[in-house]
Amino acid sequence: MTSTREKLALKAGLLFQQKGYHGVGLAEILQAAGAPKGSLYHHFPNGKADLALAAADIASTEMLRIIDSSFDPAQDYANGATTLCYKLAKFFDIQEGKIGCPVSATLLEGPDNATFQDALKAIFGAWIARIKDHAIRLGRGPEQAEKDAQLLFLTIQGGWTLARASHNSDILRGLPALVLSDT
């Protein structure tokens, strides 16, 4: 059973992905979560800012799970990267192309403060590090693995934005051909 705290963070995260941090009000989040106003400040004393950080943390944990489930069974780096892009394309389709990156839509568009910037940097760093770890496990040297992980991350971020603007998940499916052309 999902706790009220988790339900608020999950619903807020989805709304932030759809509308951006500033495009969502607390009343809308409370209504989507089916939670009373008092529960928001009970679980998130700083209101929307704390809620955004919790939502980004949940989204990051899910992204790390998707990265692992893409690379764990892979025979090589190219297979893992391709699987990751296809999984993200499927998620994009399920959401009908209406959502942005679950973390940048929340934290980049949120208040311009060091807490949000530090959280975003840490989350993106963790994603890149996880891809790098898989690349090393699959036979890449540390320097090449770092380069490959950064390239894949950057390509996915840009690809997601272009897919959303074009309403076309095939852009995400086509990313491996771009990043793996030299492998």
Second form
There are 2 protein chains.
Amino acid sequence: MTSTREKLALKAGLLFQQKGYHGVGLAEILQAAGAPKGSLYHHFPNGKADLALAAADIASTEMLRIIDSSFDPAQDYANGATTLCYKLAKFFDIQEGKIGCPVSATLLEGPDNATFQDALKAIFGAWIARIKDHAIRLGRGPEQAEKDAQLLFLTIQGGWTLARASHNSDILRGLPALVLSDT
Amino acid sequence: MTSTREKLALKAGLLFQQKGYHGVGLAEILQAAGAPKGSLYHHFPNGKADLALAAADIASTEMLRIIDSSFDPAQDYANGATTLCYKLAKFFDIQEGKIGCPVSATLLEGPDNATFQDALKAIFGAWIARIKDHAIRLGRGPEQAEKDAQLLFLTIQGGWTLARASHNSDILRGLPALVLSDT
DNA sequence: ATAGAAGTAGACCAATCAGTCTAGTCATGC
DNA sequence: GCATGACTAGACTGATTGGTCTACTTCTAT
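The form predicted on its own done, now the form predicted in complex with another copy of the chain:
Time for the whole complex; same chain goes first.
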């Protein structure tokens, strides 16, 4: 039932995540999505760049969803942060250790376009802001919440990289112990 | 006085850092280094892959040097970590916000070769081990030192990404405040 | 002096790249 | 039933990719 457009963006996003923007050719994306080139340029008139932007948008929304689903049922911040890290580790395992941050691989490695840069900045800002919101809701002071959110974001970002390098999702699972030591 | 071989690896490393392994063509590297293709394949028989490995090696050595020069004169761990972050921020500014981790851009985005993966894992391990050594030398307990080193590495790694995304080296300078809150 | 190695120089190649274009299919509204 | 727009299909193009190859220069050791 997923539309061709959706399938293209989804598969492209996954491939970008694994190999980076320039590491994936249109041919590979097309084959993965089972779509011809005509469809791609019908749905994404600007081609690969449009595809990357759409893929990043989907990935960002999904990430926000994961953040919410981790913090919503949590009793306190530590609990939510831990759940988040474990969920990300699980995703990492499902993809067999080949994936990192879904948007930095797509947008940061792409052409040094202003559009890409702005989108990336906005997405990262939204993630941090969302974590901060949850932190405040769970009782952290505004200042502490800002620090909490930044630290969690940075370690997750770094954790993705290290987890990929060492093929070990336990690094993501060990994040809470590293970050929450002063709780 | 720098040899052609050295110049090739140096320029290639810088370009990989900015655009990722697949984002740079041999033509661009050759032009930047002012060398013809024959020289490249004379010094690096396996071409682009050899070049990336050599560039990553140089970058890793340089990073270890920066770590040492930050921690060696430090009175305590917090002091050394702060100096390190400020030095990295300065490098970031010099390159006009275009660079991130010198080796992950080169090796992680490259072909999913076992050689690349192993090299990356080894390099990251060496960085963390070096920070840990300094932490122990500066009086942290072995367990705490391991945590310190991991946390600093992860936040630097994440900080590079966020700094690039937001074109702001102050993120790197803000790392110590985030990481050392429980000192 | 000269042989041979080390290194430089760039023409050349097949493969792949992103992107364009025309033709055709399909669904929907009238 | 037919016209119209949405979408699929893939052949095709010019540029660029990494890599090979031969010719040439330069250095060094004898």
